[in-house]
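What follows is a single chain, given as structure tokens, in the form predicted on its own.
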Amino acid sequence: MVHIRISDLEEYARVFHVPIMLKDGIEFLLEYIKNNNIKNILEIGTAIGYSSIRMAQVNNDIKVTTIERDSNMYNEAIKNIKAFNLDNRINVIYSDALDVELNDKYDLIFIDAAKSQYIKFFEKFKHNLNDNGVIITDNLSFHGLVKDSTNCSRNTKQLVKKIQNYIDFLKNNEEFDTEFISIGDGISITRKKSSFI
């Protein structure tokens, strides 16, 4: 059994420059997990595994699917998920998330990975949620350059203009209501209207 602690992961993240949750919203998130029973997750985006062991070890109960496209990553993450002895809890999808069919529902969907892919990740995978169910998604605020890039390079502004129109699309959606926390790099929690449930 390898001896892995959360903060090996954080390290690792920051040395190899790992895109990873920013310490408050991670714990906003797994304080939302606990707070609202939920127990079957769907996460776009693994990257090393981080969320999803974080978000596993909230309970025992809970059940994790998570996908990546990255061969490195996800080799990666699987090391790391079964160091924490958490395989038979974490089922990691090798894949491209819009390439991915999936029947099962979601008490949480949570939505961490490309960027310019948020809408659509929104749109296919809205159907997987439960009617109680929220869809989360990080990274917000882009590190502040949401609200100001102004020296920013051209494709950073691109990627900047996509995550923009994704706030506009969760603003203006007529069967979801999005409420923004300003926590960690920005974060929306994302529930059908009731008149849809």
Ligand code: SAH
Given for the second form:
Amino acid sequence: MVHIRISDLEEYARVFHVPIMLKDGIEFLLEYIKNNNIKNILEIGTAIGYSSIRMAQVNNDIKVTTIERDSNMYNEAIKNIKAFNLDNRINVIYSDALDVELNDKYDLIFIDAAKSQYIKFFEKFKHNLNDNGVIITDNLSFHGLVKDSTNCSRNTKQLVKKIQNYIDFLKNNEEFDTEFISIGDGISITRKKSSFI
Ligand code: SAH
Ligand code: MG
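Given the form predicted on its own, state the structure of the form predicted in complex with the named molecule.
Below is the whole assembly, all chains and molecules, this chain first.
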């Protein structure tokens, strides 16, 4: 028997600099899942499986599909999910999310992968959202850099610009309404406009 605790995953992420969700961000996400009776979740960006394990633990009838393109992360996630006995409810797909075709519908789509591709993830997977479902996106403040990136490298500035583009894309979206919440590293909650339901 492998005994593993959530705090072991948090420690691993800290030591190996894996960008798992921040404490208040994940707590907000778990509360949201509980309060909105969310059952079927799609996650873009598994890393070591931390957030998918936490989400699956909210309730025994929750199912998570999660996508990861990095082989080391994928292997680590598979190992962790087995150790938590959640391999029957968490399905990890080893692929670039932009190459994955899914037919199922989800109550929650959680976008937590390459920030430069947020609009592409959104456009690709919005068809997999239930009418009353929600798309939650992480890291919209990017450690505060979206507010002020004056002292950053060119690369970082470019990434900040991509995040700002995503924020503007959500703000101006005809089909979806978005709330922006400054918890964790900045989270957005996006739902279909009621006239589209
Ligand atoms: N959701 C995790 C953290 C994910 S970190 C948690 O909170 O526990 C982001 C992960 O997304 C990284 O492991 C990275 O390899 C993966 N990723 C980035 N772009 C991706 C893409 N296009 N397709 C699949 N995975 C991607
Ligand atoms: Mg994140």
